[in-house]
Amino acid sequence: MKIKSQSADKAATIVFYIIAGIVVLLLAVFVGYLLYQGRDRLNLHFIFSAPVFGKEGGGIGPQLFNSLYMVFLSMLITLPIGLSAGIYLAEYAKPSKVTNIIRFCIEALSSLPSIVIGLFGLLIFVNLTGWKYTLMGGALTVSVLNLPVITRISEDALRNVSPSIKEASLALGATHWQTILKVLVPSAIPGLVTGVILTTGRVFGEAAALLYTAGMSSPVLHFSNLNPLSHGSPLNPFRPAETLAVYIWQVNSEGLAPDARKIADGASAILIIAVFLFNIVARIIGRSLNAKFTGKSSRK
């Protein structure tokens, strides 16, 4: 009976370790073909310079900075209530059927459709509001995306603090949310790095909700001009923004370019390399803060 099991252990093992294998190696072959097709196109001239319409030649520059910039309002928007809302359902909610009814619709609001998530946005954000089409429409429109993700994350990621953690904190005299502020939210930035890597990289590769709040076209921008009031700063969140990931699927789709192909392709590897370069950003910023919250660093 004890060799069964040890064969059933093994085999279970193999088996684990084949399919993880299988994942690494989809990811390898899908991000290695992305950058084999775009290698021609990886260079600086591709990343910085401006799209030039019904020509060869054109670059990303314009389109990849409203990226960022659009990843940089909507996370300045989602963290803050995403994370209130994880401490509130992780250490203040009690269950009720109103706690029932939040989580009921933060799973409900998690699996509607972007481009329903974009419809929306079209009504309160472009028309309601009479901005049109705004980066600020599109960063509110994907922070409605991403809220429930960032909710579920930040709790999951508060409870599995250990409670030994809490019960000291709360024994030496701290109050309940200088518990929750000076330890279990530093105890948690690893799980809470994970919701912002899945959330960014929702961003950067969301393109029918932008369709309809950011819009398909962008100003002129004078990066010089750093007035966030003026129409062609870059820093102006009222102003159209196409995001990189928007202009992928424009130039597929109406050939603003003789070399579309080309473009599409060196647009899609930088969007593949940007997003392992934040993601690892983002893990080794988690590592720093945990270690240096949680009092690691000083111990080595």
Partner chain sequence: MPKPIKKSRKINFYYLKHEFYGKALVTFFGLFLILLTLLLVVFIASKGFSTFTKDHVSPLQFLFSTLWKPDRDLQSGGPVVGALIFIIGSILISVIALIISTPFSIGTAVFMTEISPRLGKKLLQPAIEIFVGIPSVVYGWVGLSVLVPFIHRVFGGLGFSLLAGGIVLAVMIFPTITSVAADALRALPGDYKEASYALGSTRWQTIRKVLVPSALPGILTGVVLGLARAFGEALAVQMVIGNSIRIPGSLLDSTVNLTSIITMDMGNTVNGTVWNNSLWSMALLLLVISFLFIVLIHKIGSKGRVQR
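Now show me the form predicted together with its partner chain; what you just gave was the form predicted on its own.
Chain alone follows, minus partners and molecules.
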């Protein structure tokens, strides 16, 4: 009986190792396959040149730029709002019905399918505003998607600040608001930065919410024209702006180019590389900021 249960234990351990092995192997094969398939497109020409309609050899320059610009704009919108809401939840909100409702809303928003948020964006930022498909509309829609995430990250980062730091600041006569701005938020920066970079990576790959808000076309961009108000300038946020992730989907479903397969392979490889970069950068920055901040406090 004893031997039986021991061999069952051994067998179970082996099974658990196999499961974990399969998971790691799957990821390795997945990433390796994408990089291998996209290898001959990982060159500067593909990354920077514009797509060519109906012909081979087009690049993804405008789409990549649109993705980056959209990430930037949406963070510009989400960060102040999300951080404020996070401060409210961490510092001011008392356990009450209203607080519970806010928490429920955060949960509900963050679990909504992104296509539904995209349709909300279509109603508000495309139809109601009359902007049609614009980069700005896309950025605002993605902000709705991100807001609950950033709020939660901010709240967690603020709550993780050691209470003694806050108490010391209050004991020195600082007001609550001063303590928040000058002590809590700066101490929460390591946690904030890591979370924000990881969220940024997710925006970079978002597609469903952007199909009907930022559109599936990208006008010809003149990178010499940097006036954000002029038509055809890449910096103009009120133009249709297809992002890289949307392009992968579109090039497959609409067959715009004979080398659609190659384009999708290359663009996927670039998205994967971007995901890795975001992950690594988040880790490195998080660690170094953490060391810097804790180092400072120990010296005092």
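It should be emphasised that the depicted structure is a prediction, and the values quoted were computed from it without experimental measurement. Numbering follows the first chain given and starts at 1. Definition used throughout: the rigid core is the maximal C-alpha set that superposes within 1.5 Å between two forms.
Tell me, please, whether between these two forms the C-alpha of residue 44 is shifted by 2 Å or more, with the rigid core used for superposition. Superposed on the core, residue 44 moves its C-alpha less than 2 Å between these two forms.
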